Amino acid sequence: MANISYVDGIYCNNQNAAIHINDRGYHFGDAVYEVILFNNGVFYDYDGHINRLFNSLKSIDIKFHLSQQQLKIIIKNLFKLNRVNFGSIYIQVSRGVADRNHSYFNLNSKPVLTMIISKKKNNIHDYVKGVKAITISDNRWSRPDIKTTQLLPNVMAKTFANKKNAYEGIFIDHEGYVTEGSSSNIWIINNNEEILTREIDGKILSGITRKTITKFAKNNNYKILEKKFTKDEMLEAKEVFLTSASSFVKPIVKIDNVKINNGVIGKNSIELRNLYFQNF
């Protein structure tokens, strides 16, 4: 079990890890984060995640004090201290500690970096099972493209899905188009063998696994279209799958009460999943 974390410059036991009561991440969700998978010396999509972390920091005006190289040294040390061969790291940067005030105008706080290691079972080569999803009206704020910690709508959507014995909740916007999952990007394969995922239009998070799958798929002659698709198009698709840093590529075989591909996992979903791991 991983029991050493990193909090604001200090490696410490999880039981002793603490942040200040006036940390703005705690009060306002005024923080950004990333999750990166680690497998025996290999970080999956490391550069993509770290670049997005720094882009998120810039988007909400947090002046981070560490370079990408310094951050990588801390991350590697944390995995070494925890003796974890397969797991993930959660990286969070808040705006810092300050008296509670909504505005951060002229605030001279020092950003607070925290990191947690989670040891996981290596399930890369396990038999892949299809999962169920449900659709939910998208009620999130208008900037889901920034990876902040203010995830209450996502938390509620995921919890609601789990209560319905589903793996994921899929957000549908007010025009009937699919945006994304509560913690994933959503893809469909239509009857023309075209793979569709919503374009980066500010209404979804620019998933790092999404970006990598797109690149690998194009390199292997899959036809990828980045465009909006409706809930009805999704329910009528030959295959539906989700991607994320922790789920990789996961087939969806039932949405609401509709079976996708008669409830059978599609071959393309599995091929794309295998392709992802073959390239690391």
Second form
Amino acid sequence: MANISYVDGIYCNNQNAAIHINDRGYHFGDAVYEVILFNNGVFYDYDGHINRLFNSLKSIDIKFHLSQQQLKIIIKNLFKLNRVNFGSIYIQVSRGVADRNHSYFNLNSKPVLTMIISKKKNNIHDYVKGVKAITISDNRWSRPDIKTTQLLPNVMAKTFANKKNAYEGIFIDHEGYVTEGSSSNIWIINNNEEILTREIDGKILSGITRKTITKFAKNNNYKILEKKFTKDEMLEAKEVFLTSASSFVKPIVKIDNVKINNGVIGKNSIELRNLYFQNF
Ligand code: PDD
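Okay, that was the form predicted alone. Show me the form predicted in complex with N-(5'-phosphopyridoxyl)-D-alanine next.
Then the entire complex follows, led off by the chain already shown.
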């Protein structure tokens, strides 16, 4: 059972874990986060996630008091305390506690670090199912490249998708190009066997799984183009899949009312998913 969390210096039972009512993460979403998967002693893409956490902190000007080394010790302790073999860790750092005031100018609050472990069923080797997605216009703020906890448009998009019996909501920008999923990066494989995923242009999160898949795929002679593609190109693609730390590579077989590849999972999506696990 995973029921011990970490809150601002204290390892505690989830029931007793509490953050201050004036935490700026709670008031303003003034916080950043990461999710890392863990499997029998291996953290997937640990360095990538931790580096991105520190970049996010820098982007929103949070002066974090812990080093990467100190963070690693806490994460390892937490996994030991929870005796979890397979699961994920949620790491959040807020700007800290202060009387409610939008501005943080001259505020010397101490950042608040929280971590929650979730125990999951190890589904790495399970049969992979294709999922449905819906499209939705991208109504997020202009910095979706920073991994902040301010996720209301993503929450609305995912809920809208789930209500329509779909797994993911795919954001489309005002020019008709795909940006990303509500909690994932989106990829297509076109009829020329080119694999496309949007370039890191500030309009998407620089997914860590995306980066790793790109590297592994290139090493295995796949043709990867980091280039944006339209919704129409996506609907006409041979294969569509999403990537994220919690979903790895997941094939998408239907978008809105359109079947992709006649609703059949493409072989490349499966091969890329396998490559991800073989290389760790
Ligand atoms: N979400 N884009 C968005 C908007 C995301 O929220 C995520 C991840 C990704 C994929 O990034 P990565 O491969 O680094 O996980 C892309 C996490 C899993 C979440 O919010 O739970």
